[in-house]
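Single chain ahead, by itself, as structure tokens, in the form predicted alone.
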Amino acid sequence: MKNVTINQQILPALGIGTWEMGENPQTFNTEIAAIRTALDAGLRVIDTAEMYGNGQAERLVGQAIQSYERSQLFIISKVLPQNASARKMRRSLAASLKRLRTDYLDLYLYHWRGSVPLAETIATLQALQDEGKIRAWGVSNFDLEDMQELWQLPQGNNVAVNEDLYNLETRGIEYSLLPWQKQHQIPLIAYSPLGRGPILGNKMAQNPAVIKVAQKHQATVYQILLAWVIQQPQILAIPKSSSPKHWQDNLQALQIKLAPADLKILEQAYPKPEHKEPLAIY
């Protein structure tokens, strides 16, 4: 099984995304079953945020994890930019912990940059870590310049991760951001690793190159797309799935080893960036 190390914890390179989950009472039980299917198979990371469904995703996660040993889970949530001040962040964290029914987070992320000075946000995150309310902190939707600015702040180099949009057709961060993060040993959490749209990864899933590699491995196109994201070291992919069956399929991606010939086929269809691109954000 492929692994990543975050805050000195070795974790499976596949985590459970929860964007747009918990919002529909009719699918609530199925979504809980999906999360539990992934956890029962050995996954440990659950990624959520106060923004997702105005807290409904956190409530879903809180219910889903009740029968599990908390120390075996790695729970991530995120604070909105408007709540990232010294005054408001503690209130936001307390509300997230209550919805999640836990007394600490393994990782707390600044969801994206807003008007609060970065130094204030980072100092508050660090204080929460020092107090034991969170085990580590990180950022999300940060580009290279943001990371460089962060790195210059007092204790800015305590950042545990950066979470960005990354998949086979959205490779802009490979030009300068990913190399910088590797140099500074900061793992990447890749959100929307299957793409996004009316049908997840619709264009990628229909691409002949992806289909060819999938057929070679007797795998689904989605398993190949996930395997491509996590074949690099220190990248954690967090696909969202509301279906237990989809999670059983996703888990197989951890066992797929893409050969250099496979990567070449995929790269011809989706080339590496040759220049700096604006950070892609959903």
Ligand SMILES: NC(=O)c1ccc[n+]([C@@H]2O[C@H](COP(=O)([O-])OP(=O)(O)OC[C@H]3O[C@@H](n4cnc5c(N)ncnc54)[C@H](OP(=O)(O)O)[C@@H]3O)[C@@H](O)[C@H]2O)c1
The other form holds:
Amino acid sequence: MKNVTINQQILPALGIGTWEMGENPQTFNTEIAAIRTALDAGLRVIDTAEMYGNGQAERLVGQAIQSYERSQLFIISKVLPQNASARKMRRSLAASLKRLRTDYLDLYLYHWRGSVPLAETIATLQALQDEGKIRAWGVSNFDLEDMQELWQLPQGNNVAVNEDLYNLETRGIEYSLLPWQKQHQIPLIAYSPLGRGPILGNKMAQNPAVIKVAQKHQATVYQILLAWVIQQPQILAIPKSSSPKHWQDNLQALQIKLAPADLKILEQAYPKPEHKEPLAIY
Ligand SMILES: NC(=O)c1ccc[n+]([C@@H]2O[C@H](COP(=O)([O-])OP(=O)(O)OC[C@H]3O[C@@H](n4cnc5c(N)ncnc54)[C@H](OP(=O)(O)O)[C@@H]3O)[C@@H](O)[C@H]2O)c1
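Switching forms now, from the form predicted alone to the form predicted together with the ligand, please provide the structure.
All chains and molecules follow, beginning with the one already shown.
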């Protein structure tokens, strides 16, 4: 099974996304079952945020994890930019912990940059870590310049991860951000690894190159898209699925090893960037 190491914890390279989950009472039980399908198969990371459904995704996760050993889980949540001040962040974290029914987060992320000075946000995150309320902190939607600015701040180099949009058709960060993160040993959490799937019309899933590689591996296109994201070291992909069946499908991606010939086929359809591109964001 493919692994990544975050804050000295060895974790399966797939985690559980939760955006747009927990919002519909009619699908609540199926969504609980989807999360548990992934956890029962050995996944440990769950990615959520105070933003998702205004706390509803965190409530869903809180219920889904009740019968699991907390120390086996790696729970990520995120603070909104407007709550990222010294004054407001503690209240946000307390509310997230309550909804998640836990007393600590494994990782707390600054969801995206807003108007609070970065130094204030980082000092507050670090204080929460020192107090044991969070085990580590990181950032999200940071580009190279943001990471370089962060790195210069007091304790900025304690950043545990950066979480950015990354998938086969959105490769801009390979130009300079990913090499910088590798050099500084900062893992990437790749969000929307399926390009949001059916929501945005399944473009990648219908691409002949992806279909060809899937046929060769007797795999589904979704498995290939995930296997591609996690084939590089220190990248964790966090697909979202509300369906237990889709999760059974996605889990197999951890076992797929793409050959150089496969990578070449995919690369021809989706070339790597040749210049710096603006950071892609959802
Ligand atoms: N930090 C940030 O700013 C940020 C931004 C965006 C996302 N995220 C995180 O990243 C997670 C994943 O990104 P995402 O939700 O945007 O998109 P995604 O994981 O790329 O795609 C999700 C879509 O793919 C479908 N899907 C998943 N597995 C499938 C399968 N095997 N077969 C067919 N369809 C499948 C899902 O439908 P079903 O539910 O029907 O399976 C859903 O519609 C989020 O949930 C969130 O936790 C973070």
